[in-house]
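One chain comes next, on its own, written out as structure tokens in the form predicted on its own.
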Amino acid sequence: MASLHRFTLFVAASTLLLITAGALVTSTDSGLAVPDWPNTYGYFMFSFPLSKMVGGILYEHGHRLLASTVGILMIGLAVWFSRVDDRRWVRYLAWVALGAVVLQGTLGGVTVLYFLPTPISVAHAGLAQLVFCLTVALALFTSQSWRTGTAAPNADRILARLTIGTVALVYAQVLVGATMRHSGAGLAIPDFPLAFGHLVPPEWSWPVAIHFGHRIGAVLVTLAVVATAGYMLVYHQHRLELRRLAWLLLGLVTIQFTLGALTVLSERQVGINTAHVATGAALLATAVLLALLVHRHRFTDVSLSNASVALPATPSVGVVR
């Protein structure tokens, strides 16, 4: 189990460098540097030339072929979790992350095809979101801290409810601005952190509102974070990988709202761009842990029968476990 847990790690990180390359191509503007697909100008994918891949082909051409890599990799795991793991459930969840890269492929090449229109473009980039949590799960529920580990069937309602919140926020912030990001809205506002000089835009078109509501959202998620995070770090200081999630979602949230910042400040600067969606990526990622860990009660191969270690009930005020 401790080689498939590497090797999930080890898909989990590639996936993530996908959802890079892909934020690469879509801030260097090369979705359609490679028009047909899945072809590569006519060529088989891996035996297109090197020394053709120059400018947005190289971006494009290799966020395919890292795509297609992650593809295999997510069949091996699969294959592998069918054979080792004697959990039912967790076969079944490695099948689901099989099936979504196949979809998520098909959806990259359908984008490609159909010139990039954007409801497509969307739902490729928040399926890619959800691959790679589906994978960092994968690596979670073969750790030998959650094979080991014990959990009682009472867990603290507040932070379980803020915990499945900032999940949700997190997420609907990362298909706003895949929205932003895809219809061309990334520089609607030039400005920041006024809107044309005001606090409300004085005037309104579908790519201000959609730009402005990802930067309302961006503070909610700071909110939904802070709010988590202190939560944690107030009540349940004694959980050590509760309390190392908690900095480390502050950590990211204070990074993704700078990045968020100069993205518009700098005009879209490729790397800066690059950078905002990788981190939302492991922002929401980090989350997901968090989520999971705290309902850790709820799955079934998790012992019941040490109460010393799970999360108490809804504390009371003013009292700090």
The other form holds:
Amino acid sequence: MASLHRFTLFVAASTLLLITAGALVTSTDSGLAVPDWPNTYGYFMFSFPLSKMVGGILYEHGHRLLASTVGILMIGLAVWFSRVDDRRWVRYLAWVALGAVVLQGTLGGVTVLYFLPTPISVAHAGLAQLVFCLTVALALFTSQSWRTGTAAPNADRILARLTIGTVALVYAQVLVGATMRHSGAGLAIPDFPLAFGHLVPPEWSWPVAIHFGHRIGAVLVTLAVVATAGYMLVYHQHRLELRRLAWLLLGLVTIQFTLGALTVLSERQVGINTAHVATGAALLATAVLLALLVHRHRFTDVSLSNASVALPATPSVGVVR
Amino acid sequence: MDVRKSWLLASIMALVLTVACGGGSEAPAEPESAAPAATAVDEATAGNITGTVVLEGTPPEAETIRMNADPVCTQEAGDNTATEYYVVGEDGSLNNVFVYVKEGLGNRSFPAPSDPVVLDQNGCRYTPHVFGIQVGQTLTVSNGDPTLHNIHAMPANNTEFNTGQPIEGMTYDTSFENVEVMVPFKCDVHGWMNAYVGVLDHPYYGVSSNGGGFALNTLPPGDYTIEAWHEMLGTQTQNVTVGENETVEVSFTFTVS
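Any chance you could show the form predicted in complex with the partner chain after that form predicted on its own?
Zooming out: every chain and molecule, the one shown earlier first.
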């Protein structure tokens, strides 16, 4: 199980790298640098000469190669889970992750063939984040601390709701951000922190609305993270694993907010713009990890049932073996 | 692993392989040539519109395009690395302005010429940068560079296309089915490459070139709206009356602050 855990961590890291490569494609406006799919300029994907990976092709074709690699890793992951893990729901989750990656690859191809329609591109971006969260969750489920059930049961309903709310808000913000990115509204409001010199844009259009919505979302996410982390640090400071994640969450949201501002002020400088997407993914995954740990008592798995941990009186609504 | 899971795994691997190994092909859209009957223009009475386009003010200096994303481009472009947003002569004449008859031709129809219009990719630049074409006329896009290009047209009123030319000397023929001023082109491999084509259902258009001059010849006598389009400065229109055998001088003045 330790090997599977390490491999799952590797797949999760690869998925984050893939998201970063995808962000690099959009940040450099290279999404259509390779006009065909699944081939590359008529070449079989893996036989495309390295010498021809120039300009936008470097980003787009590199993203495709990385995506194929992650797809193969996911196949290995699902098979490994099927053979090793004794929890049926975890095995299913691994196959769901693989299915999501296959769907993700298909969305990537379709969006190229149809010249990057915004809904498809946004779905591609949104599903990528879910795949990453799935791999992170699988890594958590294979960790020693999770399997031995060392996490203390938690019946704090306020914290439970705060963590779920934070995940929902961060993911909604990711989707709004993806819509802004793929509809070319990243600089629809060119100044920061004001909007055309005002607190609220004096004139509205679809790009301005989606851009301003993302800014409002950033404030809401920051407030949610501060509330969740603050609550945890005040009322659950004895739980080291939660405390660490709370601080990580606070750090990531600070970096993410700063990167968002710098993306506008730098007129979408490629490195900053790309880092903004990658940090968003890390923020979402951290929020998911936190929520899973807080809701740990809702999951019933083999090791926990064997461990001497008293479950709360509230009925388990989680997946069962 | 039971049989059902084996089938599931085999199906997923087959799908992945299909995605990775499948072939893609693109065929240029064949123009449907159901052209209406042409209207002959009486050359004995036809007139002309000639003129110049001038820029007032000082435009931003042309920037040097960094082509080092593709070493072939650096080599092929040589010194031709300046941006083409404002191509201005010493006398203030403005090039790359598309001038055309916007209104006034009534129900006249004009057949698409049989000669193709050629858009070349040379030194990782589009040549010409601004040009015109008639509906149904063949546009031949050629790759004169020993590197890959993709030709991505982004029309609002025609069919979008994006096709690759990985080999030097490749050509791609296409055409447009609807009037549209202007259709932008870009190369997503080399982000600095862009061009614009004005698609019209008549032959009365021109692009200001050296000296900012343009000419719309063999126009039937009548009242016309003439429009001038520039990629950074927008459009201007003028109403012009052309008499029999008359050559009318028209000038456009764009201003940059």
